[in-house]
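Coming up is one lone chain in structure tokens, specifically the form predicted on its own.
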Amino acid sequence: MKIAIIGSGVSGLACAARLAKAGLTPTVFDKGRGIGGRMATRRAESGFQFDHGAQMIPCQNESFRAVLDAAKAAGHVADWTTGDGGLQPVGTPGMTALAKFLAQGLDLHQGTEISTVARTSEGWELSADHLLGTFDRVVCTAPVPQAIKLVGHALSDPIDHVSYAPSLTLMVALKRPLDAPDTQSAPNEALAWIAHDSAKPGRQTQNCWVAQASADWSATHLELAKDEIATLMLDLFLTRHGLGAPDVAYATAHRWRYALVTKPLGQAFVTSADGTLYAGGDWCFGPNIEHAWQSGTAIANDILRAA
């Protein structure tokens, strides 16, 4: 059975590597250079290291959890102690490492942007900049606007009714110690989420901080150059800390114009009638990344009982 995953995400990335454990050989497409979606490290100039996307990894499903001691025992995740003295998992020596993890052995090919999805006599045809083949299933686990898109005319039940809530983020590395929490939370104000990124388990270096908008900020600057981002966000992480430009070494912002779920589908995935093409995602469930890796093994669970 030929099988095409549309994006290397926690959800597709999971479903790969449940398919894969079952002796199957699923082939991963993304558009980006680097696997792992919203757990993403950004590694920048004179060796600053920042996540930028998900800070932590909650974990409430047992089966997931079972994934994340798996990684743990191979060193890829390890608990850090938050700043209001929680314990919460996190990729090291940065967020990418668990999906690196679970893309152990993959076949995946980066750089790779689906433009259509079509359904023939031999099955689903998939198309980039140049014909890549045709599938006996595909598994689309984008964003539900960009899955709408691609496969939204074959699939049975709507999915336009998910929402999501837009981040801006800021990476900030500074030139000498902040005296500060290393998280630091406040949903009602303009920057909601501050955490010392270098202050996580294994990481290299040091004062680099990560500042995210609340979804009314990040709704209201989303359409801005980033340059302009990073400038109004910066001002804002450095007023808060009696901080000034010289102490700042590094700085720049990213936009997640998909990045929380505010109204998820409510069930693990969708499917075409004949339900040989599937949409899912953390979209499904919720925002976590373990809601991601849930939809995208379900989908494999659903693709092994039929085959």
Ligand SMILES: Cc1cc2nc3c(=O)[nH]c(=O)nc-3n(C[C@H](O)[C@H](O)[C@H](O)COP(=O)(O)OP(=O)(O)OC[C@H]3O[C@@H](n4cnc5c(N)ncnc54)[C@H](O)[C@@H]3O)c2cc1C
Contents of the next structure:
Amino acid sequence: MKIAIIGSGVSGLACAARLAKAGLTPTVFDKGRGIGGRMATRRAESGFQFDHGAQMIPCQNESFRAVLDAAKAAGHVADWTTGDGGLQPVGTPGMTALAKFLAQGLDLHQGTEISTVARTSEGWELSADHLLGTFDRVVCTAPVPQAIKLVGHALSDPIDHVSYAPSLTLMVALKRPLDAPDTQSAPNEALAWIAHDSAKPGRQTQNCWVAQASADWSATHLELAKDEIATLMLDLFLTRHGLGAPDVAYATAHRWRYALVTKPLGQAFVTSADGTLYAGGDWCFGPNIEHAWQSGTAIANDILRAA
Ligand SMILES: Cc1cc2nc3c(=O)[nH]c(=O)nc-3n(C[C@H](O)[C@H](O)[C@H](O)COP(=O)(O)OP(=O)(O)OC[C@H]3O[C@@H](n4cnc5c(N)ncnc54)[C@H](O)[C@@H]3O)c2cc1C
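Given the form predicted on its own above, what does the protein look like in the form predicted together with the ligand?
Zooming out: every chain and molecule, the one shown earlier first.
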């Protein structure tokens, strides 16, 4: 069976890994350069490193816990003692390490943006800037607004009631250590989260920090140019910590338009009427990595069940 998976975020990789374990050879396409989707690690030219998407890997689900335990045993995940003394799993040496763990042995095609998914008498024809092939099953794990554009025409149920909050994120490297907690939750109305990235286990860099704007602040400033976002957020970060521009070695910002699911679908996936095209992702169950893993795994199990 020829299976195409759109997206090498956690849901796409979880789906592909489960199918591969059952002896199938899915092909994974992603428009991004690196794998992991929103579970992302930025390595700046200057050598600084930041987890600018997901920060930690909370886990309630027993099956996902088994995956995390295996990733820990293989050195891709470790527990981080956060500022409030809690323990949270994180990827090591960066959050994308969990994606790399899931992706082992898979057929990955990065830098391939799927532009059309079309039904033919032979199956589902996928194209990027050229024809990629015809597949018996297609799994789309893009965030909902992108999934609707790509495969919305083929889905038997609507998904447009799913909603997201945006997140504007600052990455800043300081020239010297900062005397502040390693994590700060909702330090003020503008900022929702501050983390000392270099304090996570296995990091090689020092004095790298990440700050996420609150959902309201992010929505208000979403359309600003990235350097304007960086300037405003850097000012918020420096003011909060009594620092000034000379303390900064590096700063940049990232715009996550569809960051955190605020209203999920409430079921593991949706399909086309004939059950050969699937759409899923974190947006099926909630805002976290484990929700993405649950949806991707459920899709793979459904493909295997019907095979
Ligand atoms: C700032 C931020 C902080 C977060 N913090 C946490 C946290 O601390 N803990 C936690 O558990 N979760 C957190 N999350 C949420 C977590 O990152 C997501 O729930 C999870 O990574 C979603 O995985 P996914 O595979 O469903 O989607 P994604 O990671 O979005 O993957 C979808 C993939 O599809 C690809 N794609 C889309 N369209 C196309 C196309 N046309 N062609 C090819 N490829 C395409 C994208 O490039 C992407 O790689 C955070 C998210 C953000 C943005």
